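Next comes just one chain, in structure tokens: the form predicted alone.
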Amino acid sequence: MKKVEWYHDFIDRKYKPKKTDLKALFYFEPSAGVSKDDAIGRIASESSTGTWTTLYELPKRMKEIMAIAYKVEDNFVHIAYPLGLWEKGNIPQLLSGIAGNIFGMKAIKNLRLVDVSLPEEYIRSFKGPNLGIEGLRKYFKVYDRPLLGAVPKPKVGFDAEEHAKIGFETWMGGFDCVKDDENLTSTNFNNFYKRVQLMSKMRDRAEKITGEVKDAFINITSETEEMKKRAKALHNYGFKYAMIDVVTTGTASVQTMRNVLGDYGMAIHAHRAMHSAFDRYEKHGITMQFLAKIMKLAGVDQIHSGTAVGKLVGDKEEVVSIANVLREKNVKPYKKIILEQDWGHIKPAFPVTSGGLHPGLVPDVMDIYGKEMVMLVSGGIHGHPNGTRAGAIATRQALEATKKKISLEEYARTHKELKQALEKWGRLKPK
């Protein structure tokens, strides 16, 4: 019987990785009856040149691109695809790849893309973040603690003058920036237009009262022209940000916004939602790390990246490597959980901490992350007894007391805003 399928020449465990290649690694579990070299055969195969039977005649330019299973550990798989399998500077190709119908086949029971290291040649396409951790810190000449912003809350529901006077209040408690949450646009109660214009009237305020600078992550998402037109609208009002749902406007958006943002000299906060619709299953989807690895290559200046203490599922393991992921320049690999990747010329961006964070919670976000991330305290500022301004305040000396390794419960002796804070959540990691 003539050979029908050919899978199997998409594996070769002494094939060495090119300097040129895409490593990707996935974890894979076979379906019924399936084996190892059959599934990874396939992966392979559908995510680069192959497709189901063997053909009449190819051109010998396919051997030359063919994506090659190089190792397989256990049900983790090392796949290596050469460079001329893309096109530079394009995003969606790339997912339409490495993550398109592989996903769909039924011989793979589970498949999961944990990582992509990606090369020199194909980075410099990219543009990567405009202003990054260095140019942001430079923008508020804050260096010694974590960028602070915070939500107004509920996260929807107050009006544009509700939302504007919430954001004075945070401001004046010492944070840098007020956010609008993920499914806050524009409204029939909170039109963003309008939003927008209030909210530079109180920062202006706030900035004159503490001569501090403020600013805020207003949400752009819509479609990608309407997108630009708010872009233009936060540039002419002075705001230094522009807010984008990064994973449901797609990363062709992004790309389209960064050179958009970029010729404004604005920074863009991504936010994640809708990510754990295919990243909360350990066994299948992509991993959050792959997703704030090309976010930050399509050119997002910092990305939501979770607490391991807050309300939101990631463990500390997890939420480390994707700030490693964001912030090195040189990452290096970890486990069966990120690839090694040289950023070259791309800049480093913010990890965001987010999610059910109050002031007790502060030393177990600065033991995981550092000071090199955006702290996003919100509830915890808003349900303070005394108000939201009290609530930043109490925020800003449970991170004074941290720096300078004072328990919160000594520090709160002293200082009355902590430690109002600490009689109403204590340390409680929401659940």
Given for the second form:
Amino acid sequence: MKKVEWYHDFIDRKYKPKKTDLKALFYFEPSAGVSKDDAIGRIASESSTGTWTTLYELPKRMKEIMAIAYKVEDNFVHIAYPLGLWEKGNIPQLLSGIAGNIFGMKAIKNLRLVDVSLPEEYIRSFKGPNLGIEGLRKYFKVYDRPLLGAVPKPKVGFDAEEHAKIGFETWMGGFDCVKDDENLTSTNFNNFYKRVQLMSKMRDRAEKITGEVKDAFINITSETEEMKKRAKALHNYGFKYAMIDVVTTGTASVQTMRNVLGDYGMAIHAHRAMHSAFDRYEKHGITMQFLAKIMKLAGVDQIHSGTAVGKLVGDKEEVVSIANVLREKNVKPYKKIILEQDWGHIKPAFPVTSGGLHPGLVPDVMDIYGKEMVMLVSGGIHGHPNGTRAGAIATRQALEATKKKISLEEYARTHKELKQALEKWGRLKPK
Ligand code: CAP
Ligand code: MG
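Can I get the form predicted in complex with 2-carboxyarabinitol-1,5-diphosphate (CAP) as well, since the one above is the form predicted alone?
First the chain shown before, then all remaining chains and molecules of the complex.
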């Protein structure tokens, strides 16, 4: 019988990956009646050079660039992708390969792209973060604690004037940054350009009074040409960051904006809204640690990474893995969660912890992350019984207590803003 399928040609358990191969780890579950080899052959074939049936002719070079499934451990498969399959500097193409059609193959019931170890020759074609952790700490002149920020809440509803006033209160309470919410871009009552102008005035005022560097993550998310205009406005008004919702705008626009913002000497705050559409369920989709990896490659300086104790999903093991991928120069492999990664010239980036945090959770988050992070406490300051500025002060007090290894309750005896925060929220872990 003429051979109809050739998926098994993409399996070789004797294959030893080359230094220049991209090495991917997938979790997979074959559909009923499908063997593991039928499944892994399909994953390797459909994500590289194959198709469903044997072909009349094959170019010789195909052999050099086809993916090879070389190791299977339970429901995990390691697949090597020769460098020649990929266009250097092109993240969308990488995703179209290793995170494309394979998610829809009938023969595979569940599939999850866990991580990809990228070779130096591939990494070299990307810029990575413009400032990174070191550059941002130098900019703020803050070294002994996490960078602190807050989003005006309610998420959307303030006009530009009110927004800037909340920003001023946040800065005066001791926070470094004021962040736009992920779904605030430009509305008829809070026009982007008006907000930039008013926020710059309030920032200058707060800097003058406090003597500290103050900045903002103002959301430029929109069509790419418009994002370029908004980036220019932020630069003209002296802001160091632009915020981008990197999943909804896509990796191509992140790469474009890395170039534009890089020319301005600016940094990117990456909000990850929509990530839970594909990273939440452990049997199918793409992990947040891989999303964080490609966004760092594309050039974001910081990206949300979860809290483990707040209102959104992501347990401690996942949160720490994402933080490692972002901060470590040489990432060590960890269980079937992350692969080794030498980041080469790419600068370390900040994990951003946010979502349901308040002063009572500061010790938990510091215990998980240490100080090398950006901590966003939004509802957790604007909901303080004495308002935004007191909420920010309470958060600073909780940080001081944690650093001095004094319990919050003890510290609250002599710090009223913290006391009031604990009276309202205690150590609540919001859902
Ligand atoms: C947090 C937040 C952030 C989430 C995003 C919100 O506000 O502004 O968008 O942290 O989730 O809109 O919920 P609160 P993640 O501090 O008031 O909860 O950080 O997991 O990407
Ligand atoms: Mg938000």
